[in-house]
Every structure is written in C-alpha cells, then in structure tokens.
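Starting off, we have a lone chain in the form predicted on its own, written out as structure tokens.
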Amino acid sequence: MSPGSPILVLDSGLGGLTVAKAIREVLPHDDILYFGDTARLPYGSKTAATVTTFIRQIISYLRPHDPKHVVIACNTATALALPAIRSEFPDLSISGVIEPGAKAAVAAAGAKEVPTIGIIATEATVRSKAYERAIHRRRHHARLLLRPTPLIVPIIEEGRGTDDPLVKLALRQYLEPLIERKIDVLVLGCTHYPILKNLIQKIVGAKVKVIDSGQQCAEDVARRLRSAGLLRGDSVGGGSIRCFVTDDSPRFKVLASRFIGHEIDSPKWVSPDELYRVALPPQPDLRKAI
C-alpha cells in the first residue's frame, strides 16, 4: 500500500455514505471505495457469524485494490465482527465506528458527575453491549440508556425525509422515553441516522448534545493515516469515490446523492454469489490426486 492507495468504506447499505462523506471532508484528496451490501441488508437483525461472513467476503473482494485502510462503517458490523475481522486480516489497518463515537460521547458529557447518555441503534448493536463497554472504559460513572430503533433504517432506505410524518412519528416514539429521563448526550449509534440529525436535534432539544459517530470516525481515520505516513498530498487534486452494491436498485444512485451531498457515478453491481466464491479457501486440484 501507499499514500495513493484507496480507503475502503463498508456498510450494509446506504448509511456508511455518511462516513464516506465525512472522510471526504477531512481527507479531500483521498480516493474512496464504498461497498453497500444492499442485497443482504439489514444487518441489524442478523447473527454475529452471518455478519462476520458478509464482511469477510466484501474485504476479500476489494483486497486487490490494495487499500491503505478499511472502515467498517456500520455500527452493527463493528459491534459483531470487528475483532474477528482484524484477526483474519492482520496485515490490514481496520477500524470501526463505535470507539470514536463512544470517545466523543464521553467528551460531550463534560464534568457532570453522573451524566446520562442515550444511545439509539439497531437491535443487534444494542444486544452486543459494545457501546456500553466502550463508554464505561472511559467513564465508569455514567448512566446509559440504550434503545433499539429498528424502523429507522428501513424508513431512511425508502427515501423518506425529515418532512415525512412517518419519520417524525417514529423518531418521537423512540426518543420521548429518553427525553423523559433527561439525557445529556445522545449517540446516533447507526450510520444511517445522521441523515436525520437536524430533526433528531430539534426533537431532543438544544441542551442535548447529539453525537454523529461518522464525523468522529473520519477524524480517527485521518489520525491513523497521518501516524502511518499514508496521507495523500494535495498535489493530486480532489479524490474520487467509487461505489459497489450487491443489489443495483435504481434508487441507490438517487439516495446516495442525498447521503453524500453530490451526484455519484452509477455503482458497480457485485452479486452475492461472486462474493461467496472470492472468499472461499483455495480448493485442491483433484486431478493431481488421481
């Protein structure tokens, strides 16, 4: 790998594009390869073994691009698969979104003796207790309120915006119990959620600090690349973003432009069968054994 090598950003669907956008803002000269596993989403209702298999397949498929860093831009996949994936690809630099988000949440809590930190996320992320562990490593005396919000990802993937009554109704139903318990900080524990950040902030009120883990993740990636001497210089101009999907719905390009903030090229379709074949271990040549 070299400073000119791309950054890989992986997610179950569109949500990780909020991380890709944040990386583009922090590292505007770097190329990004984005993979949205749109045929197999949502990850939030799947087991750790299944999600780990999916991430393994995606990294194996994109590995020939010689990435200088891999971002698992999905809270569920970070919670369920990150340690196993790091073990399987020890020569790759791989990070997730939970640790940067937890670090920012603790910082936002300030000097309050026992802050109340709310976390909204998928069911799998909540069950994993990954945010609880990450926050309590940094702040032992914190009251954590975790709430699974399974409807939000499908609603966003449908293309519904902040002016949609269904979006407002779902968010209020999920957020009002946290507001009643007087949270000081709210962590958006899914990379889809920042697309609704302004509405979420309006609902919880100005006194609650809302943490977008995607932005924290981008700053973490920049720090890692700077430490490794892999930052790309500004002499090459602006970086590019290339997308891959496992289900090339015409809706992806339209919604991706909303997530990333500008038009993107049509994504390349990669079938799940192709991912499965790439990740298979080498098979012995049976003809030689005869």
Contents of the next structure:
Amino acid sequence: MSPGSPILVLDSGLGGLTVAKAIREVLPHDDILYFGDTARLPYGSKTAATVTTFIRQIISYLRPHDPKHVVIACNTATALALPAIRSEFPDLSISGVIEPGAKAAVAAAGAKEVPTIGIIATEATVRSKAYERAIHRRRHHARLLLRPTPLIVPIIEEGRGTDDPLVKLALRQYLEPLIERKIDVLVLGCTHYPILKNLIQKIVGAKVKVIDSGQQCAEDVARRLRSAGLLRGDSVGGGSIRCFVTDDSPRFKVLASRFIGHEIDSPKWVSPDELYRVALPPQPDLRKAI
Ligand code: DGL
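Here we have the form predicted on its own; I need the corresponding form predicted in complex with D-glutamic acid.
What follows is the entire complex, opening with the chain shown before.
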C-alpha cells in the first residue's frame, strides 16, 4: 500500500456518504471507494453475527484494491462488528464512527458537571451499549438518554427530504421525550441522520448541540494516515469517489449525489452471491484426502 492507495468507506446504504463527504473535505486528494450494501439494508435490525458477516464480505471483496485505510462508516456495524473485523484483518488499518462521535459529544458537553446527552441511533446500536461505554470512559458522570429511531433510515433511503411531513412527524415523535428531559447535546448516532441535521437542530432548538461524527471521523482518518506516512500530496489533483452497491436502484445515484453534494458516476453493482463467494473460508483440498 502507498499514499496513492484508496480509502474504503462502508455502510449499509447512503448514510456513510455523510462520512465520505467529510473525508473528502479533510483529504481532498484521496481516492475513496464507497460500498453501500443496499440489498441487505437496514443493518440496524440485524444481529452482530449477520452484520459481521456482511462487513467481512465487503472488505474481502474490496481488498484487492489495496486500501490504505478502511472506515466502517456505520454506527451499527461499528458497534456490532468492529473488534471482530479488526482481528480478522490484522494487516489492515480499520476505524469506526462511535469513538469519534463520543469524543465530539463529550467535547460539546463542555464543563457542565453532569451534562445530559441524548443519542438517537438504530435499535442494534442502542442495544449494544457502545455509546454508553465510549462516552462514560471519557465523562463518567454524563447522564445518557438513548432512543432507538428505526423509521429514519428507511425514510431517508426512500429519498424523503426535510420538507416531507412524514419526516417531520417521525422526528418530532422521536425527539420530544429527549427535549422534555432537557438534553444539552444530541448525538446523531447513525450516519444517515446528518442529512436531516438542519431539521433536527430546528426541532431540538438552538441551545442543544447536535453532533454528527463525520467531521471527527474524517480528522481521525487524517491523523492515522499522517502517522503512517500515507497522506497523499496535492500534486495529484482532486481525489475521486467510486461507489459499489448490492442493489442497483437508479435512486442510489440521484440520492448519493445529493448526499455528497455533486454528481457521482453510476455505481457498480455487486451481487450478494459474489460477496458470499469471495469471503468463503478456505476449502479443504478433497483430492488430497482421496
Ligand atoms: N448508517 C447506519 C448506521 O450508522 C444505518 C444502519 C442501518 O442500516 O440500519 O447505523
């Protein structure tokens, strides 16, 4: 691997593009390979074993591109699969989004002795308690209020925007109990949610600091690459973004362009069958046994 090797960014669908966008802002000369596992989304209602299998398959599929870093740009997959995936791919540099999100939340809570931090996330992320661990390690006395918000991912993947009454209704329903309990900080604990950040900020009010881990995550990736001597210089011009998806819906290209902020090329379709094949454990050589 070299400074010119790509960065892999993975998610169940469009959400990780909010992280890819932040990475492009911090590292504009790097090439990004983005994988959206659109055929098997949502991850947020699945078990750790299933999500770990999916992430293993995606990394095995993209590994021939010789990535210099892998970002699991999905809170659910970070919460359920990151330690297992790191130990399965010991020679790859792999990071997630929960540690950067927790760090940003604690910084936003400031000096208040017992800050109240709300976290909205998928059911699997909430169940994993990964945010509790990551925040309490940094601020033992923070009061945490976690709320699963399972409707938001499908609503976003459907392409509904901030003007949509259904989006407003769902967000109000989910956020009202947190507002009543006077949160100081709200963590967007799913990489899909930052696309609705302005509306979320409007609903919770200006006093609540709304945290999207994308920026912190991108800075964390830059730090890792710098210390490994893998930063790409500016002599190469602007980096590219190439997308891979497991379900080739025409909607992906349109919505992905909206997430990234500019037109992207059509994504390459990868069938889930192919993913199962590339990640098969080594088969015994039966001929030798005969
Ligand atoms: N973007 C993923 C996350 O951060 C969405 C999970 C899902 O597919 O449910 O958790």
